[in-house]
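First comes one chain, alone, set out as structure tokens in the form predicted on its own.
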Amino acid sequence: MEDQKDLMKIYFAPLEGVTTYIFRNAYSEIYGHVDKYFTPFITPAEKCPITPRERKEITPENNKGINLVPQILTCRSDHFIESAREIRAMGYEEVNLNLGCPSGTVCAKGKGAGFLKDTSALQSFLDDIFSYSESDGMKISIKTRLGFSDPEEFYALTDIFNAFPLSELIVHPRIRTDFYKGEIRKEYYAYALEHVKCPLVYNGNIFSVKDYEEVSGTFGSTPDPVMLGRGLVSDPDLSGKLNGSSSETDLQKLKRLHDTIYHEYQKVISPDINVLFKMRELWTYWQVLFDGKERDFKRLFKAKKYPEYEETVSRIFLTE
């Protein structure tokens, strides 16, 4: 049995509409190997720190046995604090601030990666929320990009972050205008390794063990913890592969994951097509694991009723 002390720490990045509590529970039960799960962002508004849908996502009753960190997206410190207080009352001891979302609608409101443009406002915001965190005993971590339009913005951002007691800084080494395309800017993460004072977490473009080894070779050290998002959804065995507990993707485990998520969504969503919309989104990631099934996937993405969908899924998992 693996020595738990020697295992790399794996964090599951939030993917809106994908890593729901239903997905997290199924993944945790079937695969494990994840130390922290981060929720898709909560967006507090005036007189509404957490919506009923968001509350359902983070309520401890729906996340039993999972080390969950709620993520908040806002550029208003009063909204952040109101939301964090409600989260604290639910029993959580850490929240994460999203400074990485590159969405145009998000950034246009000065949130997510859009907040990185205004370092003066960001510093004032952090003054407020860390004053709150000290009084309420709430840890705050930050997930950030290198900057909005120029990676050299990261130098000033590092100085700002170093002035506050972050529990962790999760760095995705791209700027907002990169979105998720192109090579990551590894030299800036190397700078973070040398200059960031709080615990550091690497995030970005790890879809395989080879990817991780290449990143490690660039830095001359093995990033740990590491946050995985699209790579871990695309290959749910990736966390085990990185920690040496598995060497290849187990399609039978993936079938169990699929079936568990599918049946749980059927309990809370209707009609058929709405459940199938959720499952199709997952299949946009999983289809990379299957060769020669192109015709089946065309049919799957067009299915509107459960029987057609289920028959197609059975064919996809047939490995003869």
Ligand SMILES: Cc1cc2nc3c(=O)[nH]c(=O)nc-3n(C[C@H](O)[C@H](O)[C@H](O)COP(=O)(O)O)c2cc1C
The other form holds:
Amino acid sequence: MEDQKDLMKIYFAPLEGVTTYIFRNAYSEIYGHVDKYFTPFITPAEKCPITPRERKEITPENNKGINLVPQILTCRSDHFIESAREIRAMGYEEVNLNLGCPSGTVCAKGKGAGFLKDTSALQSFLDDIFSYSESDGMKISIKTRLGFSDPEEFYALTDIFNAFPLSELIVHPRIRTDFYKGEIRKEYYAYALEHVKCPLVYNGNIFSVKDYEEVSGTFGSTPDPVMLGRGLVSDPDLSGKLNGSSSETDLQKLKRLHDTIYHEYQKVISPDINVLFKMRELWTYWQVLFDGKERDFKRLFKAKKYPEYEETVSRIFLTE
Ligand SMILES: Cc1cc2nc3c(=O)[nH]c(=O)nc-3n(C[C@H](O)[C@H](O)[C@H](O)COP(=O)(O)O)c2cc1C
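Output block for the form predicted in complex with the named molecule, input the form predicted on its own:
Below is the whole assembly, all chains and molecules, this chain first.
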């Protein structure tokens, strides 16, 4: 067995609607192997740094034993700071800024990947939030894309980021118009490896050990830490596989993950159909693990009541 300290660091990417506190708790209890989790973004507004719903997601009470970094999406430094202060008061020492969200409504407001277009506004925003960071002892990391419409924007962005004491820079090597599709723009990540001064985290399209090895081959070094999103939801054993502690996907463990999340959602969400909507979203990731169950999945995605859903889930997990 490898020594614990030799294991590569794995971060769980934030996936809005998917990596909720209920998901994180279930994953951490059943699988472990994740060094840091990021919350899906919170969006502070005037006089409302954190909504009650967002607070529930972040509060340490709901994230026991989980190394969590709350994420903020905004282009207003006063909103960021008010929100970060509240997060600091909850006991957190790091907050993450979202500069990657590609959604049309978010970008139209100049937030997420939309903020990358206006580098002078971004620079003064960073001036403000890093002055705050110093005064409050709050670390700030950034999760970014390469640019808004052209990956070459990344050169100027790198210079801007290098002027501030970021605790980490997580790079998803795509531009906004790529959304989450197509090839990763690896050559720009290679540029980041050479020029970014703060600790760097790779994120994007790692669905298997082979994908990780391919990325490592391209860069001539293993990305560590690595942030995994869709790949880790689709195959929750991926973190164990990358660290050599599991060799295949354990469907019984997945069943435990499923059952835990399902029962926990039932306690906090109603009516039934809303719990089933949450579960269906997870199944869009998990279904790749099951062959020859197309008819069951058709039924599962249509189920409106618990008994029908539960019976279908049992059939999906039944191995011949
Ligand atoms: C459904 C969905 C929701 C997401 N929500 C967030 C979010 O709240 N904050 C964020 O920084 N990124 C978000 N992302 C982006 C992921 O964190 C990650 O950067 C992206 O999926 C690429 O990594 P992957 O290829 O490992 O999935 C989201 C992506 C998806 C598909």
